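So this first bit is one chain, no partners, the form predicted on its own, shown in structure tokens.
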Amino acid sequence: MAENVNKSVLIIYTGGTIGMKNTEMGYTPAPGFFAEAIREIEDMARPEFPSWELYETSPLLDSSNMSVREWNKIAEVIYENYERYAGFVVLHGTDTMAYTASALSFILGGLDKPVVLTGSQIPLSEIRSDGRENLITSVLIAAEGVVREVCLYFSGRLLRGNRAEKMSSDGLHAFDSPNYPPLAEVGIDIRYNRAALLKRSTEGLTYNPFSEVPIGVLKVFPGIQFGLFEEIMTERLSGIVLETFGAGNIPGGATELLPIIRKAFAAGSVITVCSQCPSGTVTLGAYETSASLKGAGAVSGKDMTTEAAVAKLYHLFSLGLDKSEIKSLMEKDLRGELSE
């Protein structure tokens, strides 16, 4: 489509609300429907707008159906087309967009071009859709090449992909990055926060797809009976994200949990402690109720989101590393996902 390939952007449509069609069964992704809708955006045909091409994945999915297979496929499309485009825009449903953004940040190493995930809360075909601005601005950011990492753009803010979380199911400001400042804020101009951007990589792009590693997330709640989860924690799961209270606290009487953690680690599992609080960090040992977790062999997720912790566990286990190395690397910053 574009003569100037260096400024061309590849738009990868995976499904999601932005391109859905209203049917008798509700909104659903329909092959070819988004391609028609995007052609009706006159601004995207203007000569000063970056040239772009559209790649539609098959099958198109509601983002609640995304899995490791789809993460690998999206990353593969970017990897195989990397030299042809200045940047990439991934159109995705909002429900699991933060998971996919985190996953892509680990599957694709050494990025030196923008990969911008976006979508909408209202389909592009509807009158009040927020998808038009999200899409246009994402393409501009992808073509400009200031950011060189996986990021997420929504409602005027560009966030680091593996720091983003979905905060609202029906608000247009659906995403936030509680533990990291926005990479850019968009008003009349796109104002980049250059101090927050990842340093430019000179390593060259790598593609390390995820394996189907058994990963689980367990949310602690008052009165939880940890013994009910012992079998899956010690025999079936390689990686476990434990969502605790505050800075990493568990119920004081949770004597069942510590032997389970020790047994799980001995069996090859790595248990990473994240906080249920959107903002703040896990500091194992800061309180008596968290010191026992550290002593049992759990690792601190620090200020990682659960989405990033899950993706990171997939990444490290897929590399074939031993559990001790994985345990060490979970507490180290690899892609800007945590603060050291």
Second form
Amino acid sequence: MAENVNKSVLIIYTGGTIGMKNTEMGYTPAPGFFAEAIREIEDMARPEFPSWELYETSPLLDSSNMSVREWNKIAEVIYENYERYAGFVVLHGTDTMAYTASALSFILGGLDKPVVLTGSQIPLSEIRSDGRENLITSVLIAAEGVVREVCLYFSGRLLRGNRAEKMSSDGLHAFDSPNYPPLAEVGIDIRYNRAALLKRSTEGLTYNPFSEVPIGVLKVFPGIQFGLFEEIMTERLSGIVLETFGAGNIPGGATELLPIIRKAFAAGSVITVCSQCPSGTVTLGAYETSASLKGAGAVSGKDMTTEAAVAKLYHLFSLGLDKSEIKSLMEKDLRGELSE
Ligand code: ASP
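Starting from the form predicted on its own shown above, please give the structure in the form predicted in complex with aspartic acid (ASP).
Below is the entire complex, every chain and molecule, led by the chain shown above.
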């Protein structure tokens, strides 16, 4: 990679549909295949287009196979090349893109350059691919340097990474951030919503990789037999995200789950309450069915997505903080992931 090419953008290809090849076994990423497809985009070779370089991670993955190791690796590539580039584009599968965007937003602190995640629903090598526009606009946003945070660009909208969620498995408008306005809308121009952007950081970039923290997500449903989960809701799970109804409500007259939560909490787990509703916030205590959750030791995930809550638990436990500090930080805004 070249030294000090200030206006250059580093494109990190990690796998995902955008660079996949159609094989007898279905779509799969293949080394070098994306590098060939990108060379065929003539606009990316025009003199007025920002200069860019490609970095391909190994192995390339369908994003359903992404794990803590890959999140750390992507963040490390950005951290190590930070001074050499104006911004970064991370090409990623759409399935877990919102998780990776959330994870990167916590692993990398003090960002002062854009890190834009994007991908596509149709591979770049196919007719009607949405990858071309997603990629070109993401590189422009990364080169421009207006945003200074981890964000996700897809089908005309730039979203805060740790507020984004995949909303459609087959629509081209696959992402949204129901609890936070888009950071930019892309039409003829890229119109930034400057009031919504994170403020400039003067701290300097930090890299705090995640450890393999045991985390669980439990989605409640009518008729759930909480007793079955007693075995797993123990100190073996450091962090638990409880996906509840509406504003933080649980079924079972709260009597079944509360003793389990109390026990898990006493054993050291941090239980964060998120909502199954994509939009709106958790307000523990708004209803009788949620009031006791707080008393049992659970914390409110407020309007955080499950993806952000999972990444935040990884982050705080990986920092080695004690449980009471983690509990209090879960309810505080650290990277724009929740509204206080
Ligand atoms: N399964 C693919 C992935 O997440 C889907 C996509 O990229 O759209 O890697």
